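Quick heads-up: it's one chain on its own, the form predicted on its own, in structure tokens.
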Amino acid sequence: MEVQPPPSLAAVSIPTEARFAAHHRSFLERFGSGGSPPRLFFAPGRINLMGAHLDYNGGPVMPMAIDRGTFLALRPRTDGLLVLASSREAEGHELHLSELGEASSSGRWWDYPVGVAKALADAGAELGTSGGFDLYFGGDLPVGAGLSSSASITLVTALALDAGLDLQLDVEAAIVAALWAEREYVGVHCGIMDPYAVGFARPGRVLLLDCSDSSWQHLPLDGKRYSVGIVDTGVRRELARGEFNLRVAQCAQAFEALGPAAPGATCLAEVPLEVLEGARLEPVVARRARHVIEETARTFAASAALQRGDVGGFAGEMFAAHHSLRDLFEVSIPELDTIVEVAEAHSGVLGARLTGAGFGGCVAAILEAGSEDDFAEQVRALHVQRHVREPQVAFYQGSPGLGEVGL
């Protein structure tokens, strides 16, 4: 795929809407109206389509960003103080910008942002002599339902800090903050995937990102012709992190094992099925191994079927994936399942399957327009029938990107 040059962070402008206006209020209600007026910044969410776990090892992915994100309130303060709120948050958290460096990870919500602010002064930013900012973070994306809230909020601060420091940052320099800010100070092993979609989103395209050299191109999906919907489980992911680094390991662990026997391949994604069904390894690192390796030729079929306008024969894709998540990779739990059998049933559904990192969070789906409500119906019906909770049914449009918001 053609590498294509990073735009300008500041490139898109994020229309005026009753959400951001209602973020602005509530800043001032936190942080008082004195003083110049806040500057708004938004980063939306992912829906990851196809390419289920393959973003760590160098596959291709589909994500598609959504008109729900991280809202982010900066305001410049001239005592040094980096101060971090959040109307989603009960606590908040302080620092001195000259002690950045000695910063270290608390497990709390903070850590993201505080992680982008270390990243951008490791890498020359002068945060330290500044004068400080105060950080007001909001919005509409479900935390902990595999719609990538972390690369959302490491996106719009970065995003936040460029604009308050006039730092001139493009995206790929703000996607390489993020990642340090959730890979090592975090300490999530993720991939490149969630930052990209969420930096280069564009309304009306799926990403086609290419894991294995970070070259990326844009795909139509028809947004008056299909619809896509998220059903949110309830089920928070408390195993997520250990069960993803566990993944992450065992992934490894194949590529180890596989790659000598396979010239020429760089990551596990490229190691020809062959080469695996003629190697002996422990079962469960085998299931791994193979799910990969059978994911990424599902991603591929599904690219080629949506670049020549056959929706049905890519979202067709996401069902295989699931079943290859529940059975192989073994990251889904019976309510996720549940929705993807409605969806199966369903003649209005093209395509679903489980999105994130697994273990609780979402069902993603693509549907003919006008599906919306009978399916979320019977969705709601099945899952209370079986699991007592009711989940919650969204259907997005796509985002128009990472940007200031003007009001």
Second form
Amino acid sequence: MEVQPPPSLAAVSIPTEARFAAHHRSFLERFGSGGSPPRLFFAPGRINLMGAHLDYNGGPVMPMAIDRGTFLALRPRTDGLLVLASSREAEGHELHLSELGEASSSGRWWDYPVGVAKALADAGAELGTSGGFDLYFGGDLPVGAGLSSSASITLVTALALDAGLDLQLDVEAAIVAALWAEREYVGVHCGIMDPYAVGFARPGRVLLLDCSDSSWQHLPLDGKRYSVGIVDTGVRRELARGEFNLRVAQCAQAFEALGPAAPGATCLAEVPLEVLEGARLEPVVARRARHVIEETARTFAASAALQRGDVGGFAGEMFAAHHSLRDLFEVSIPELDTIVEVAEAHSGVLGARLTGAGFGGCVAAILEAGSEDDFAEQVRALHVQRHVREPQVAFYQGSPGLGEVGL
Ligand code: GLA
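Form predicted together with alpha-D-galactopyranose, following the form predicted on its own:
Let's see the whole complex now, leading with the same chain.
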């Protein structure tokens, strides 16, 4: 069985149905066509348009799902094994479900689905006594590109096991399992944004999620007048996980220092700017706190603009967000800055910023429809000139959202 190369973000023209059908065929090649036909599930990836690094600080975030994501084919077994394979990785894994309780993380891709299975078992799902499953992962979401491949894989696993075991979970319960897997099993101290973005994705809608109380609503973004672009630098940094956890710790340190002077504030996002300005913090911690407090205000302003249909006002905040991520939160890299620089100079681009945790990955941009080709050309030209590598440019086409796919 040949491992497929990482998907190209720019390969936007393949219709979703054809991609699902190819995964289905690939499952049959890998696992054989005997037995019941596999069921197929999809979870999208996401970009975050506003509210960078606010989720674990209790602030508002504005993610949107994209039409790339994770595909998962599931077929029940009778021997109690959970067999995990992927069209994108040479190595897979299997374990007996009665031994799930003793499973420990390995640093490999299957930690995500195994973590979800453990979380569901801990919450009472009868996995240990089930007949087991073949789970075959694939899809067209670049991994480690800031497009939330991890929430995509955890949620699609929760959805498929829910269907396979008839657990009747709601999306919130799937999110709880996904978060446990990533935080406790894989060990990334992530916030709640990604699983909410994936779990509640709707085509053409931005999710406005308030991370202080998990309340959310959908806001429309007119897909005929505006286009959502993603430019992938191709840079993947191993240090991202450690740097991410360091930012989480620095923000916690800031809140510990500022909280007592901000009565009523339950998280760093709620601390007034004057409190920060009157405090003496280590300079690096003060920079992180300033980003969080100012980004919170920017995101509220951006969401108010989008609610009144002012897409220019909304997207304009993205440039300021990027500057803050570059200068105060220090999670950008020169490649991302080059792309945002082209976007700022282009009359058809309303806003752009790095998306995801940073240290590599992608820029998300909002453009006037019709300016896509020119922007893509300019981005490629300057990026190649400065950084040699050609970035991949794709335009968002509307996500089918989380769900089972009928073939
Ligand atoms: C990563 C995390 C998210 C969020 C973003 C930054 O994607 O998984 O929870 O913190 O970074 O906004």
